[in-house]
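Consider the single chain below, provided in structure tokens and representing the form predicted alone.
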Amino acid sequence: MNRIQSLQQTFGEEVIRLDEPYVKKMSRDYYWYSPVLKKQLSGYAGDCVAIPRNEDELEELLSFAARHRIPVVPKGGGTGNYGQIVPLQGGIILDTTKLNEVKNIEKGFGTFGAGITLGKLENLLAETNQELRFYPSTYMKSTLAGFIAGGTGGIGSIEYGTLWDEGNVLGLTVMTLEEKPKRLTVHGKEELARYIHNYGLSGVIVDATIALAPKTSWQSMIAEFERWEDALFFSEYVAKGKHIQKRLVSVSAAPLSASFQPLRSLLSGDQHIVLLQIAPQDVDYVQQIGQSYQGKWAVDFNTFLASQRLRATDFSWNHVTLWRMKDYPDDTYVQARFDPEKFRLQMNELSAAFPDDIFMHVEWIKAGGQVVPSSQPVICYKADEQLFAIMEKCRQIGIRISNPHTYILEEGGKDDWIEHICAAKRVNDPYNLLNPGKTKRVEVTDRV
């Protein structure tokens, strides 16, 4: 009997599950998203499915891993795009989904376990009159865990900024990966750090507890624009408004909003775009301050949104993307953080590079306490040698480019605190058996 057979007999088919196509399912993220990581990545899978029912379970799943040398791959909802959950050398799913509990909630912070999704979790926090600080565009399947160990930030982010930022993430419960698993409690800025976007390197996240903020009736607004000029102008002004209240200010070049087919029917397609979230207070005055960069407001969009069962959201973030490869299937982004001072200089000097392959597309966020227009811009691939020519660009002009083709943390970009995350995976996983080759600055120690 092999060490999967053996996993399976001790914890019962109802944990662990081997039915390959099922397994392969789980062994995927959207790392497709990226032409590069799609040839790299697709024929890879773990060798079963782990689903524990409470932490005690999931202690002994851990336990017994390091005891056989098993490796484990952390999986929340599985919407990654960077190929963070996919197995690189077999071994073990972790799905977390039912480690879903609600811990505590009070005014201000709550405490959840790892598996639960934000989509449910903003609907329960509505009960208490409160909602997340931020969350991914893909909140309805995205779980708190996954988010946190490998997200960033995402609709809200422009009043709270991103995972980092002190006072988002407040606590949190690791279990490592050892004969006997220990249950770390971790707070403070650098020990979360050793955490926050680790793709389950140091540790196996168990709940978290995050702060909140006092619930909103966002009003969903859209707006279009003939010249790319007054969309970003407006949409600056919104987002350095400090007397606006805004959950999100989002930004499509031409003809990006033509492939979001929802919405044909209610925009011209042949616009810029700005999709705001704006407090009920605020809506008559962004109407009019749009309307001076001669934009022009789509009718009643709340509504439509209702009646069509859509969320503003959804045109957002990377279902931006998502939306363009629709209709053009090789397409693909890049993650770049533009410099708030020059931004404009940068992007006339990026697109003239390559006139025919970039679409911007902007997201405006809050980072370290400055406002800051993030953006993903949208590739016409063409090669990877193109792809990496454009990325090169925008470093030799200033813009900071986390490279979301690779599915090596540190190559990522967002690497600041990697010697953290490694010094506690060293630690928390002494076999390095969460994750391995995930990282190139750890090596397999005592692996039989």
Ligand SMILES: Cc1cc2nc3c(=O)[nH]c(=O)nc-3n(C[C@H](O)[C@H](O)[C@H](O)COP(=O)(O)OP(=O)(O)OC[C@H]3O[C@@H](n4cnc5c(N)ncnc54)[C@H](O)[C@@H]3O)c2cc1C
Second form
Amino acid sequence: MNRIQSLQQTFGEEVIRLDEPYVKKMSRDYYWYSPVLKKQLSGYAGDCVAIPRNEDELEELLSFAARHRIPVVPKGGGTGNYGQIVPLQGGIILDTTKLNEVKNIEKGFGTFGAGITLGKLENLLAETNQELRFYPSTYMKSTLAGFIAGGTGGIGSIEYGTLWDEGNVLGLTVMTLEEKPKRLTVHGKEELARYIHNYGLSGVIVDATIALAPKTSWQSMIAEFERWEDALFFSEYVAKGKHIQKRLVSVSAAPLSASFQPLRSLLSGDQHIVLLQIAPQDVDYVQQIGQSYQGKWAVDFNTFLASQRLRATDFSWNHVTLWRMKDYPDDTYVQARFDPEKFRLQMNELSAAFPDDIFMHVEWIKAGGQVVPSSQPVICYKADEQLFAIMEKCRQIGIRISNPHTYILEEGGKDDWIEHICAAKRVNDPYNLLNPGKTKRVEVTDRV
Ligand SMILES: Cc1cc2nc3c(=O)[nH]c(=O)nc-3n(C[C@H](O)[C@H](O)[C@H](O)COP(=O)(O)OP(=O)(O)OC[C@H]3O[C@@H](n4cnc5c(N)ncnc54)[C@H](O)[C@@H]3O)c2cc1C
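Next block: the form predicted together with this ligand, after the form predicted alone:
Let's see the whole complex now, leading with the same chain.
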């Protein structure tokens, strides 16, 4: 009997699944957004999926993996874009979705199991008149820990910043991968940074305490603009206007909205669009300002969304790329942080250098307290060389690139804390079994 069969014998068939089609399906995320990763990652799969039903079972599983030196890749909703959950060395896909307990909800913060989906959480919080501070556009599927260990920010980041900004993630319980797993209680910016956007390399998140916001009845609004500059300047005005309470400021250049299939009866498709979520008291004001920038508002957008069971957020963040790829499967994207002082010049320069290759898409966010145009431009992909040339041009003209075409954590461009993450990994995961191969800083030879 091999060690995986022995794992199943120990934990039973409900907890350890070996059926190949299922294991293969669970070994994939949305890495296929990237033509580069598609070529690199399509062949990989785990040996089994483990679905612990509670924290004690998780601890026993991690102990078994340490004793038998089996790689473990923690998995939430599997919606990551960079092959984060693709097991490069086989082993256990650790499905955490049953660790979804609501542990505590207070005014302003709460503690929740790692595997709770953000969609479920948002609905639950409404009962306490609260809401998430921010969430990714995949929130119906994505889990709390998957977001913390794999994401950055999302709808609400215009007000509250990103996962790294202090006061958003307040505490974590993390389990180590050792013969006798430890439960670590993690607080404070530096300690927390060891587990934020770490691809699960340095420990398994068991639960998270996060700050919450008071509930607001957000109103969705969408306007079309003939001129890109009008759309962009209007969105900047809304994003930077401290007097306007908002949760989403998203701008998609023409013809991206032509691919928003469910909105085709509402939009002309050949215009630039600004998509907003605004607090009720500011809707009329924002509408007037939009008109002064020549924007044409879609009438009764909220009613339309409700009648079609749609969410405005389905047309923001990386969902913009997804809609585009439904029409143009070869297209892809890059992640670019423009300079808030020079972004217009940078956008013009980039478009001039690659006139037929880029459609701009901007999500305004706050990062480190500053309002910045974060961007996921869609790229009409022709070849890897063209993609790399676009990212290189961005860097040359001062646009900060987070490369979504690599599965190596430190090559992705969100690596400010990589040394801290690897330091924690060396202590918490002495055999380098957690998601091995996703950093070059901890070699496989470290496994003893
Ligand atoms: C259409 C689309 C839109 C998106 N929009 C956004 C967006 O707006 N903002 C954003 O930040 N991202 C976005 N993403 C990326 C992704 O959806 C989010 O980051 C999401 O929150 C990931 O959560 P998940 O549960 O699916 O994580 P998974 O993909 O399952 O995992 C992500 C990473 O977290 C690790 N992990 C999971 N659970 C644990 C655990 N318990 N302990 C330790 N590590 C763990 C995994 O090993 C993996 O490395 C988008 C992706 C798509 C396809």
